[in-house]
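Heads up, the chain below is alone and in the form predicted on its own; it's given as structure tokens.
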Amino acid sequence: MGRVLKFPKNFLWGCSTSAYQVEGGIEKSDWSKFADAGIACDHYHRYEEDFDLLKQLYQNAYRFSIEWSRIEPQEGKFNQEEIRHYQKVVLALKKRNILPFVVLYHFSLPLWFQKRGGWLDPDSEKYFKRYCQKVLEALGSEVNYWITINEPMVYVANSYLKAKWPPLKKNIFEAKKALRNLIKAHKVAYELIHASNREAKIGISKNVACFSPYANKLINRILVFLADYSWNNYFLTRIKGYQDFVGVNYYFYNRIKFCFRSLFAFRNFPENFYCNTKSGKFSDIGWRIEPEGIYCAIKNVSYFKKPIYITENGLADKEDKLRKEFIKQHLFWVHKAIEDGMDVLGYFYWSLMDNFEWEKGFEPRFGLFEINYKTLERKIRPSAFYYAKICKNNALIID
């Protein structure tokens, strides 16, 4: 038997999802009439069989979203049965004793707000605070962890600098300008969630990359601090006192040098933003797997001195050829770190369940089930299994 890591006592195990990529069914958002995921994976109607399965699994918490064009499918007028639904939803993780982390935004907007102009409204942050509020009246006896805004620094990207989501913009100053209108409806609605009950944790989920120096020059070190700052900390800092937890989502790590592409950097965040060898291991839609790089992001972050919450990291690997010594070797340096002194409290992988990836479609297969999109089967994979002693344990048998 290999060495034993064991985790803190209370540490959360589960995985995330978002509402767009799995339930199915969304005709009012603006991800609809640009790349339509139809019935998805039908979590929507599946949710019960997938929290057995889930449970199956030794999980004790589960991130997901809420779909603001089910609430909110017209300006002003909310649908009461979606409302309801979402409620059901949380009572079934309470029944199965797997902790709610919600999550209020995530990249997907009704269709009336984004004809509004979305985050470059003016008034973006009323709009945003009214949806939060009818969710808080409806779930804020039974939530305790609430997560405002997924990734805001990569939704900018692909929507205002890259062209890739809507409302396909190229354009520096009106992702500026969404950025800021973003920060402002992170404070107002963790200021909203406070006033109705001070117990509850509130944060974001930041996609951090780790950034290092390809080698040890003057301008590739300060390619690495404008990296650092800009992609990882700058709407962190903004938010600096309405935060409780950081939620950290790790996918990349970037050897930067300097090069030409590094001057167009942020137009291809990640892909261009360093000029980097082909060597090591990939997933299927090649991002380089480096496991010690969630080290680097969970230590960039213990600089906001807040519990940290891994809310996201997983990879694409149809033949589940990867997944297991993935899991085990990002969670290695999940552990150092912790042993290291950082304030780490849970760990979801992502995701639960093959899904549509955005852009990208549904080739990708992020989940520790596998879905049979004709028959829509779940069939739990051996990576799957092997997560789930882990979480059982509460550690980790490193050989």
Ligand code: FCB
Given for the second form:
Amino acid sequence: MGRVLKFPKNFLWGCSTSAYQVEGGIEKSDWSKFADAGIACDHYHRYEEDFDLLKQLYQNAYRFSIEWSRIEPQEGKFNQEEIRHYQKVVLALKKRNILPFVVLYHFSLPLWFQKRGGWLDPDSEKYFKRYCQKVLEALGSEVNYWITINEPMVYVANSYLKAKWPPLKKNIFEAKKALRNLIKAHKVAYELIHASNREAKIGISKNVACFSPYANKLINRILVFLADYSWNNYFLTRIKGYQDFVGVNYYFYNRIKFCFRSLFAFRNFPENFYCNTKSGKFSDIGWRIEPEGIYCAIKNVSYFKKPIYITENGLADKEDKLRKEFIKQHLFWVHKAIEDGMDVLGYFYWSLMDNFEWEKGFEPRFGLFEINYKTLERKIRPSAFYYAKICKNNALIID
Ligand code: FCB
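Having seen the form predicted on its own, could you now give me the structure of the form predicted together with beta-D-fucopyranose (FCB)?
Starting with the chain above, the whole complex follows.
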């Protein structure tokens, strides 16, 4: 028997999904026009079955997002049936004693909103507020944990700097404007939710990368400082005082080395900051696996002196060869962060099931369950049982 690493009492164990990636049947979003996810995993109709599996895997929390384009398919017209759907989803979780973490905006936007200019529209924050108000009226009495925005920097980088996601822009001034409006939108939603529920806990999910200098050269350290400031801290410092916790999505570890590309950092942000070394282990989609980086990401945000939830962490691994070790090693470092005094209260694996991975489509397989996209059958992967054991015991065993 190896060393038992106990997690704090009441630690949350769960996993994350997002509406556009799993629900299916979303027709009025900007993504439906750009890359249609079709029926996806049909989670929209199979959530009860999926939550039974979640329960079977001993999870006590679930992070999911509400699809704005379902609730408000046309400007100012709210769909009561869709609102009721999410009420049923929340009740289905509570019935199973699974704590809901609700994300209000996870990348996909109503088409009408995007047509008006999306996050560049000077009124964007008002539209967002009105939508949040509706969601709050329906779910406010049942939900205590709210995430206003998922990964604002990832969204802005892909949508306004790299032209990879709708609205396919490459314009640094627009990127800054979108960020400013997202900051306003978060603050407005934060105040709105707290006005109706002082006990609510509200934050964002922030993609926090670990940047470290490749060889301890001054120029590399300067780049690390710049990358940390712009990618990791910019948004969070601007919403200081407007968050009750920090949600950390950890995927990326970057050894930063100055190279010619660094001079064009903002053309392809943040990748151009560095020239990566090729060694190490990589996921199916080439993301470097570096478990220690989760410690560095947690440390990075502990400066805000707020509780921390790991709201996403996972890997694309179709054959399920690396996932068990991935979970084990990452949780080792999460535990180490807790031992060192950092206030981490929960961990959500990305993702409950294989799903639509944005511009990469259905090929990457991040799921604890495998989805057969022909039959929509769910099959629990072996690593999911390993994760379930940790959740059940609230402890990790290191051999
Ligand atoms: C994160 C996103 C999530 C998913 C994972 C793999 O950046 O929040 O939707 O795509 O990456």
